[in-house]
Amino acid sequence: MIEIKNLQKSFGSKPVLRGVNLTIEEGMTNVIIGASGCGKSVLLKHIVGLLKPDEGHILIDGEDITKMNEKEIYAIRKKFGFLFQSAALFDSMTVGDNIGIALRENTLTPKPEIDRIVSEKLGLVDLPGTENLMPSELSGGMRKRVGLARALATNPQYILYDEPTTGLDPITSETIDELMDTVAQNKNLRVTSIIVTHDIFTVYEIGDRVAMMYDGIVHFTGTPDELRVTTDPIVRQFLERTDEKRAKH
């Protein structure tokens, strides 16, 4: 589990997290929406230490990061896996490089127990047998399950996706949804995820809790049925500008 208290960060002069509360239930796929620049990609870098808050906590496993040193958030960021929005691929390295470069660069894995892990990882994103491509060979949702199946790898306990649909046409972002809730599923994988996303579809198909963020702080949580009934003003606007750019498009 992983509780956030009271967490604030500004920029300069800038406040964008203002007071972030919220509880990430282990074993779900936790949804976290909110306009641009609401700080839902901030709380992310949070909760993986990669910046450190004004004030505030955050606890993974009953382990506050807030204080740790940089040699103890590093063993705690084990526990995750991480799908960046654009993949962040390197683009000199193969696929079945780019997929095993944790595991080369961090444990004392075998490489043929790396080589194994990389085609059950892209057997499990349904992409086998692609080991020796480059990643300029690949679509852009290509590139996203390559991604995955990277933060899958270590077998992390939990999964951070950031704007995992962004930039793909419906079809193939349906594609990705369904992927992120087959793992989510898998009993073998055991994983708790968080999605940070503008596509209220993710939400609807795939969510088990979401929490809108607004002005830096949790403005709403529930289930994403209680979502849709909501009669909150700032949740119905969100929502029904979605709808909109969702119809344009």
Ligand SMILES: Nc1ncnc2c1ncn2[C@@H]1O[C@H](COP(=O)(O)OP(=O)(O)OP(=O)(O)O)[C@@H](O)[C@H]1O
Contents of the next structure:
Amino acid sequence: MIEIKNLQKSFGSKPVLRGVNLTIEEGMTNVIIGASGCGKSVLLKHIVGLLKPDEGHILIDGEDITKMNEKEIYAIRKKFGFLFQSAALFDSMTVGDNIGIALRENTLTPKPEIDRIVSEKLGLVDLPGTENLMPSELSGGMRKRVGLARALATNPQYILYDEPTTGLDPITSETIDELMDTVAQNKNLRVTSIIVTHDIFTVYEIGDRVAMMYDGIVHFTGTPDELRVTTDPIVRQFLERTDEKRAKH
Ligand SMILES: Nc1ncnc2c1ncn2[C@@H]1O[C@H](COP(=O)(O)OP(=O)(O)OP(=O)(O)O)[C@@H](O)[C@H]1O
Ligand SMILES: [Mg+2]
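Output the structure of the form predicted together with the named molecule; the preceding block shows the form predicted alone.
Okay, now the whole complex, with that chain kicking things off.
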């Protein structure tokens, strides 16, 4: 479980997080929504210790990451897989080498075992046998899937997705949603998912819990069904804007 308590962060004189409180429940798919620039990516970066807050605490399985030194954070980070907003792959490396990088660099896993894990994760994201392709040979959706396989390589307890479907066509987005759901439902992997998204379909299709950020705080939390029927004016306005945008495209 991850507990975020009164998290505050300013950049210069600009407050971005103004007291975020949020509980990420074990084994659930937790979706975070909110307008562009409201601090969703900044929040994710705090959770993995890439940013230090000005105030507040983040307890990861009871351990306060905000009080840790670099070495301790590094150990905690092994619990996480992270699919970044850009899903950046190393262009000079094969797909297989991209996926195995954390195992090669941070563990003593022998090469044949790494090869086996890479092959297994590629199977999981429905790209079996693509180890030797170069990233330049992949479509945008395939790159996201390779990014997901890489995030899964170390069998993380938590997987963080920052806008996994942004920039993809609706069909490819649906494939990525299904894949995140498959990973979330896989009893052997036992992952807790945190998905930041602009894609309201992701919320309704695969979310167990949803949190909406607004004005530097978590303004709403509930189930997708509760989101659907809430009369909260700020949430309604956000959802209506999302609908309008979708209608335009
Ligand atoms: N390292 C940084 N230094 C200064 N300002 C930053 C930094 N990182 C983020 N910000 C600012 O914090 C605010 C929130 O950024 P963030 O990237 O978290 O938004 P977001 O909710 O993820 O938006 P989007 O949906 O567009 O990805 C923005 O105004 C951004 O300019
Ligand atoms: Mg972002």
